[in-house]
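A lone chain, given as structure tokens: the form predicted alone.
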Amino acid sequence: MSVKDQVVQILAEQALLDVSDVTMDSTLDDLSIDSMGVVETIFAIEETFDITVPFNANAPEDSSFDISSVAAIVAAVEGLVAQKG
């Protein structure tokens, strides 16, 4: 399963949806997951890859992680497992 079929995954997972349900271009507001569901995306997400999302829970505006859209989660993720490996 590629990166970006995991994080769909993880995303559909927590927004309650099915996987056909999240596009590339949806932000976290169209599904409806909130500030504490972005924490525990994260966490999967870490958990997921074996990586470390520099995320800052208090100030995501301040954060190098982009949660912006599925499509900039998707290429983050990407890149820190690149980095990983």
Contents of the next structure:
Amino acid sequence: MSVKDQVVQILAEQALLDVSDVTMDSTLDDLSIDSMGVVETIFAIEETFDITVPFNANAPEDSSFDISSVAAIVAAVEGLVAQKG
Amino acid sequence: MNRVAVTGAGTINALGHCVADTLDAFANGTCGIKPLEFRDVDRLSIKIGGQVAGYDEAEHFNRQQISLYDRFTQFTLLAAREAVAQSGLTFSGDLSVQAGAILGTAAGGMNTWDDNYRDVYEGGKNRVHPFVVPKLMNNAAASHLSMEHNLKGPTFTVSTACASSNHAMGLAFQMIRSGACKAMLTGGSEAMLTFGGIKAWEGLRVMSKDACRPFSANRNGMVQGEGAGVFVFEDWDHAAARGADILAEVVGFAMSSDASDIVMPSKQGAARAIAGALQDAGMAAEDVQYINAHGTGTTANDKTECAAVADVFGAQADKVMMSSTKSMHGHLIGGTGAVEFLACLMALRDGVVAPTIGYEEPDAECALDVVPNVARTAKVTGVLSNAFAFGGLNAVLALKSV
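Okay, that's the form predicted alone, but what's the structure of the form predicted in complex with the partner chain?
Below: every chain and molecule of the assembly, starting with the one above.
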């Protein structure tokens, strides 16, 4: 499964939605994933890809990990997975 | 001072997943203590306990809830649902801000500690789930209870080892008696039956390997249990005005500290709490027909407790019935007073006194009527419920029939 598909699956599971309802331009707000949900999602991403996500829940906007949309999250995860490479 | 009614009761413990099943077990002298079932139990020397059987968390909670609710929180929420349903109360408007929750637990989210320590120490993992802290904290159950039932008044957890639930219920009683609140959810919960939980207790060498036999000369220690008991305490006039079915009246509460030893109980400390509860209730020893004993099945507790009761009750000590239901459900530590409160309600309401099972040999140092092995039918209008904790902290409640 591609990084994109795995990220979409994690988000869908967190949002209790079908994967088909998670589109690339969705925001976490659109998916009703709140701040606790974001932290849980990041944990799931770290566990799935064995990476460390640079994310501080106190100041999400200052984190280098972009969570502004599903596409941004996928790109950020792809970058971290490639670095691990 | 306002009178305090009990208008709801709920539980889950080794004897049943509801009040009716638990009372049946009390009346039949059923033992809920069985071989423990969890991983690595073979590495323990103590392999029995009062474990909640036939329990599947997924039947009651969704995945998201389970990620936040430790087993002790789950037990609390289930017991509270039963209690609130029985009371018929809905917490909205003014009642919501005049209602709260005071709960007892000794160890809080022990399963969460145990599982995650295992992962990071034994499993070498360097990352834990983000909700470990909100899941394991001792006030998690009280907080989730307040969210589930919209309780916006005083809400907190007390932790006084084996007396936690009695301290919690005593404070809830005072909260209503003083007029600070109209209704309180109160009681306690414990879920310490994990490898680490039992291993810690093993160290003290006060645990029995075969049975809990309170007051019996051949007793050889305590047996742990798990579960929760939650009750609705309500301002009497508030309950009466809405025609609620009042289960019993809480009439007195006293606490004391031995100020002497971190584990050994003191007769004087226990006696002061017992006498204090009677005084607070305006009751004489003659007004009490039943005492729910702390009765752990350890040598130290049982003889000290009997001596304390004999001191306070004098000649009346020969007439009062005193049983320990820990012989059936085990010692729920911080939740124990709450499950034992059910035996008090049964005595007052149904006129059935729960027995001390496993009683095999009289002990001259425990020469009270301990209602050995078989439940007894009796007219009971006044009861006491004892709890004497490690750390020398004592809490005794007094109740009356309606």
